[in-house]
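As structure tokens, one chain now follows by itself in the form predicted alone.
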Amino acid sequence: MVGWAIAVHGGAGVDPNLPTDRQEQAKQLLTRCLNLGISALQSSASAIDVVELVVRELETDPIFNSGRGSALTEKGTVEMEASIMDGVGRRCGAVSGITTVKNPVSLARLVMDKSPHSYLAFSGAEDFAQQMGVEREENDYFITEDNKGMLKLAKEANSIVFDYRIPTTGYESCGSGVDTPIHMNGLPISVYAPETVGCVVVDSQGRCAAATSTGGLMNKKTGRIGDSPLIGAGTYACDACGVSCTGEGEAIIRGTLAREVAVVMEYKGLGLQEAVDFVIKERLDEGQAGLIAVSKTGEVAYGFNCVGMFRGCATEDGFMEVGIWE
């Protein structure tokens, strides 16, 4: 027997001029859905059961990128991706391109439970929602008023833009003072704060797992694929520990974040938050990212490279921490 532990995030590089109303906002669910995960933690759930219901929860509000309040693409629609990840057995479902499936994580899970594949996409992930008959809407669904006005200036300024989040008026100040443009693949972007949801948890039974869900970037080509449904970049779970990223999706995947943190555990011999130091640092070249993870002894950590990142941790022996910046 060990003691749970539970992490969760919004995202890494937040806009250090984003209000305080919304940092207050983003912290509240934050709150709740920590307070959820621990609720069912000490009804005895299952660590991938506690992933799948707190990255539910952070769909179901549109404060952050994922599910209700997507990042919307180049054509103005919602094309959702998550991922999950059993430690035990290392069992994973993921998918792609999903535009009218209410909770894209539980989507995710049944890919794992219920079909002979690890990852499912656009046409034919819709099809196995529709089969098992999963909880859907209309694409409007998914789309905020605040989201239309920001991939409207993404389009005015031929950019993609990361901090959807920061409101079209009122808030001339954000992304100020950024003098060096950060690049993506070699390419400039605009202001950078993605906000990515995922959790990561150990159980009393030393059971880790992650899950990671997103709408990706705002004004984003279509069926551009990031690294949350990855397996290994955004999202890993193994016997050691269970990781969750954020942050700059190319540069997550080629450095494979999230299954860097597990090998130099193994082969290192580095503990959680050392190997999460080791990764952020020497695995990320010149992206901007973050992540959160637990270990099977139930530690729990987190590190960013970025501004800031939207994150909560609590572990069984009372601790309970609710942040933003370093």
The other form holds:
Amino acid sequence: MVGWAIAVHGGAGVDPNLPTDRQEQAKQLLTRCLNLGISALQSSASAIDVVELVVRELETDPIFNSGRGSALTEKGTVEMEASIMDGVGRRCGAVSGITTVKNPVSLARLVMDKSPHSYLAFSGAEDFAQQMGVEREENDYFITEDNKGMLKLAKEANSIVFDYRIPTTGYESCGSGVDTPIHMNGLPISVYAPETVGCVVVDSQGRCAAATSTGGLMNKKTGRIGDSPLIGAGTYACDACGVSCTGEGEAIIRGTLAREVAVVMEYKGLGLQEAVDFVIKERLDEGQAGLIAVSKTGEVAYGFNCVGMFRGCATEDGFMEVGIWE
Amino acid sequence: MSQEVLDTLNILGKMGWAIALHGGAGDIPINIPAERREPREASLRRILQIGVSALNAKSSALDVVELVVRELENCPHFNAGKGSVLTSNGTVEMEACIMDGSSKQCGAVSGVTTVVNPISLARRIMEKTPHIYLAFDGAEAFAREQGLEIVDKNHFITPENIERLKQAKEANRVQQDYTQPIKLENQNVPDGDSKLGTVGCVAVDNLGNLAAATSTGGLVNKMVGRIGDTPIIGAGTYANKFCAVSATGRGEAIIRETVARDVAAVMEYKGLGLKEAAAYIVDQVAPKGTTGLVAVSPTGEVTMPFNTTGMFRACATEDGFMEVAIW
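Previous: the form predicted alone; requested now: the form predicted together with the partner chain:
Shown next: the complete complex, the earlier chain at its head.
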């Protein structure tokens, strides 16, 4: 038996000018979700059940960028993605291009449990949701007024900073002051919607699991797939650890960031926090991102190289922390 | 790779281009009829030669892997592009991925139904969008925007694949693209074209640049919308400064094992050479019967391990070595 541990995140890369009431709301949601996970763990729920439960809660609340409150595509629609992985047997499920499923993470779980595949996308994934009888909503349910406004701003900003290419410059150094326009994914941080959600858990039997869910990038092209549904990029779990990442998706994909934490534990013999620090420092090149992680021995860790990450963590011995800034 | 390292390698005379390609790994019976084996071997040989000529003409590794995979996609004997296997609805949904080792830039595509060469679409996504990965309608729309060659969906569907889907449906199961032909009870089923495989190519050019590309039609009778390992960076495809890898086999296993990234990771973190690293992943990590891969290193080494019965494969190096093999 080990002590359980849990971490949640609501995205990395936070506008330093984010209004205080919005910061408070985010922290309250993170706290609520942590407590939900803690109760489940105290009732001996398995790690995989807890990550699904917590991410469902984050999806259902409109504050972060997943489920209801997802960022919008260039066409003003929602295309959600999620993945889930059980360290036990490294089973995994993922979905992309979801437009009507209330809780994409649960659809990812069903792909893992009930299909011969590990990843379904777009209309095929919607058909599968229909077959499975999961709860669905009209696309409008997911679209908030806030995000409609953000899309408009993103489109305006786009014409200035987005040259339809990966920007080679323009990554202003993170956190260098509010006067410096901070960009992530080529968008001013006030417009960029980084608030992907994720949860990692190790239960008292030492089983690790991870889940991540997102609406993706504000003003993304329809059909764009980011890091969240990709096993090894946004999400990974194995015997040793569970990891969920967030931030600039393309940098996370290129860095196979979630798997990398496990890789350096396995092949370099690093401990969890060392592994997280190493990966954030060495594996992101110029990208900005953050991640949360747990190990089979009940440790919890997080790291990020940008200005803030919505996160919370707790362990069985009573430690609990919810924060946004460094 | 730093100039210093390059210079050292040049002095040691170790630099040289290398290329390897595959046409899928799986349970390929030793007694596969000659009429099914020979066209594939001939295609591998012909397409290898195209890659070799391009490398001799100083094409970059990235250009070479794209060129070679385009040829493999155009060849109906393999499960990519024309000749892709069919979904449970009888449609084709293709996927592809390309990655450049020096910059780690990459592009990927899934759910493509009308693009003649999905690998070239993946490259356009890498070079012309802020994203890495586009899928389904959005990917199709982007292909049209970019003026890539588009054809009717039926172009990709071969009579053999219609028959194979029929067999798979009769057996009421998802058939891996490489498994044994399905044996119906008390029925002598002809050896269906079940040895069709995902295709891939890895190359290193004279400058030590690495690149990898993989393309597939996926699994026979796959669910509509299914994404496999091929387009996933780190699973079916990966390249960095240590190596370039293209994997093939049972997609769900390769995703779980992050096969392509892990070959590079054990080189980087455990200090293994290319052959040892690839052998470690294929023999020690990946479950038996699931995985094959081709890989090259910046010094022009090449390796093609598999833990399945066979893998359609071919390779060549600048010093004149050449091999085309199945088992």
